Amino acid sequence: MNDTSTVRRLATRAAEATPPPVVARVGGLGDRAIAWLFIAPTIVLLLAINIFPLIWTIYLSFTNFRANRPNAAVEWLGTRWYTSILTDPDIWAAMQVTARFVVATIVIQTVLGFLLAVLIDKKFRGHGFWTTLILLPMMLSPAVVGNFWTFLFQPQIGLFNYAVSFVTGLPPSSFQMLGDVSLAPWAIAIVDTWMWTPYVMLICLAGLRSIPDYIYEAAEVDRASKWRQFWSITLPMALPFIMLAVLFRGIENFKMFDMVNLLTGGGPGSTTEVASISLKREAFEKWRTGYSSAFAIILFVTVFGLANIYVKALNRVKQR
């Protein structure tokens, strides 16, 4: 009670503050007027920050605008950095890169997030103590975890390559993560799997806890196998949540960065430049401003218009 007498005391002073003409402004507002008053801020700094500069890019990207010559001419190219981009074999290679991670890294966290899903909602002894666990990798930083797998991949001192040792028999020093053309790809995969397989793995787990219990019960009263409710039942129940933690990830993979620069900067030679890494080369390393920008949009471009079609592709599951 004088917790609740105190707060109207509150208001009541507030309200006796408030000038004569504010409370007649704000009392002629309708419900929906005030709504965007408040949202008004809110729009307006989204706006700032996110159009903007997309349509401060779109409009460089027609330019041989270049951010270190800012007091140099600006000439109207029109589309020609966009034919030179999809007509560059380096750029091909870098896409053809950036798909074969984005595939390789879903695939495997898609799989292993599942599983662990599974096991994690058999709720085991212990198994909020092993679900924190999991976790833990999620919580780092990509800085952190760069340099921290950098550490573990070196051939001399790393932990991993004598792991490798035990199991294969082979000398540690005898192969090298970053520095092998063959292994390097991976080496980006594994620590990307190692650090976001615990969020494929949140997603499923909430798909599979939203599963009534009772369609489980009505299987059993049917005599159904295991493995018949878990095809029948759970697996199809579970898509959805499947589908958006791959459509999560391959928006997040497709544009990965930190990762790959920590860890390899692109080599060895152009064996791990991402798409992302070729971005910005060209943009703070050549300094080809306009040329980045009309890359930037073509990747935006990509990104969205797949995006697209796949989220379309999941309306149609959920539907179902």
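Residue numbers count along the first chain shown, from 1. Computed from a prediction, not measured in an experiment: that's the story for all the values here. Think of the rigid core as the biggest set of C-alphas that the two forms share within 1.5 Å after superposition. First, how it differs from the form predicted together with its partner chain.
- The two forms, fitted on the rigid core, differ between these two forms by less than 2 Å at the CA of Phe257.
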Contents of the next structure:
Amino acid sequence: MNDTSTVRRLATRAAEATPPPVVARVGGLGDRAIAWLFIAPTIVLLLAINIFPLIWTIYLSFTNFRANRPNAAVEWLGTRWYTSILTDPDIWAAMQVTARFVVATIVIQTVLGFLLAVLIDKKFRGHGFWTTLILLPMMLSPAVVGNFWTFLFQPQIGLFNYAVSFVTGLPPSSFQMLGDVSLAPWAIAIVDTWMWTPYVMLICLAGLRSIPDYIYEAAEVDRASKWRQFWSITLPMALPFIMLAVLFRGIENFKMFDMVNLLTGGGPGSTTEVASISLKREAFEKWRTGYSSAFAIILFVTVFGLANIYVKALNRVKQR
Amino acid sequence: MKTLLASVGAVGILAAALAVPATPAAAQGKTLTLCWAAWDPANALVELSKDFTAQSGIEMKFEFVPWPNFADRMLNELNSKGQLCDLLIGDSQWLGGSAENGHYVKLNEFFEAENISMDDFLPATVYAYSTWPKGQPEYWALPAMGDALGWTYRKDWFENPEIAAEFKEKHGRDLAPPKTWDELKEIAEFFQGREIDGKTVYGAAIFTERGSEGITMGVTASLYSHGFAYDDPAGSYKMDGVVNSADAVAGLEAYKALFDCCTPPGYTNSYMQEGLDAFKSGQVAMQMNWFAFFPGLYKDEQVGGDKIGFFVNPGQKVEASTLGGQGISVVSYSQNRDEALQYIKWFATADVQKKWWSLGGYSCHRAVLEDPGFADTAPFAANFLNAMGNVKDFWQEPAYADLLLAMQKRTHDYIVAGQGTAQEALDALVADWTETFEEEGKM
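Right, and the form predicted together with its partner chain of this protein, after the form predicted on its own?
Entire complex below, previous chain first.
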């Protein structure tokens, strides 16, 4: 037996031991087909739980369908619900409440979150402890937060009223955070800020930590003041992250439901009735499925449109 | 000998087993699920139903949901054709929708076959809890739990000589349970902010809840007394000039005045439980609540017994009370329909109804309510009879949820948030209700 035959024999064995290519095993399918095969389950799932419900909701929004009357005839109403919603002063009032809530919370949370991030970015004693403490509210369930803040705001026994009373000298029972039309929206903003400012802080912190040290070192060499460094380096370079935080909080607060529902239920009167509370009432209390589908589509288009405009602005900032 | 004893024993056991009549249901091991709200009378029903199990061999399971979630939970269950509940004690306002959407079993044939007569029950309760369309002899439930809105007061405070003397000096009349809404407000104002036993107390706990039905149930107590009607003539859906009449405006203003002057701080989203808490903690002189809670309050160690008194909803122009209470229905999606009907048959008997009242449930059976000694059976029994004699209920239409939510919004906006006037609130309500009835094809 010579070397050549040994090599051939070994090559044959190796060839026998090697599994056939994937293409051969699946009956001659091309790479593209196999790729489709792999992503098909995901696409089917996506179609089933996202796309189909969206299309179905769009269809329902043109009908008088009510989920609590499955046997009733479904009539095609055209754009009646859309016209009705867009001309309904109560819906516009709810949209205004939502807009005020979104703007107020975003402004407060962004300012506070960024300031906290700047503070946490510095190295100091107990740094880890304070970071954990600040992040705690974010880790709580909104149901828990809503319930315990309801107690904190209670005019007769609530700690919040006693704290305000201690600072201002006002009697604790003389003001009602959840029952007063002028204070209730602020009560919700306070709770939302308490819970979600740490989230904004985390994103801003990521932005601050992504700024390379050499830029500051160069600024030091150029004798730029700390204030100048902040305005010319820190803020512009962290801006995309801040804008991202604003986008996330904006979308979240636009569809805010749980906290408002637990704290005020939309009251007093309709003072804190944000769009999602109105939508829930129409969909699951009045069971006006067609109407609420149209309302949901309008909300979706609004958020989607605003988010798209915002993302374009964000991309422009990132490119600078 | 041992073998002989064993044989005799075996024969004895076999004979004993044959001697006990096995009920068919016991042999099948059936279990019925009864759904209701989680409150005091539900505990009484658990106790009562043990007799049914003993008699029929059918086990009973209970699904009790807290009141704030009761309607959402149960209506979702019915709308999704769920089989959780075989029997449901549902609110009177659900009757129209549940009958028209096929959620409840129609009981006419069953009542006829089993000789259950609706004449045995108080007519007002049959009308409210059983019939759809209203007043027609088409029955979808058996009156199960009579209830109406009533009031409790701190009898010990009212009878305190110093307080009573001060009130008489100020108002020129005795401090006694109010007969009108004007008197009610006068008394509430008198107690508001007063120091009693070293604590600041308040006038009255009334319903102001926004989320479910609270403020509507409370405000209608005032509206009905001031002469409010839903439509005129009844059944015509003619609401303009009726729902927003001068009487209705006066009723709404009276309720707002009571809210503004005389409720505890922060009492802006309160219903039954908050009222009970305020009364039990000694915060308020008077409390609006359902009669269903009165047995429990009377037994309360802190504020019950001699310290508590009861009065029927005060009149103003007419005597009227807001209707509570429920009928018991068989859910049409139940897999145990025969057993559920068996429970209804058992529950309809006079003896069971008497025991139901004795345990703390409010029977609607005439054998109980028209018993000459009934008024003396509890300190609130006479008031209950009085209230049930002039109850009024909210719309029971299939679209009742739309109608209720509109009223919740309009009344809460005006009373609690202080937006607009009573006339504007009721005008807006007429517009909302008109839109709903037009959508329903009834106008």
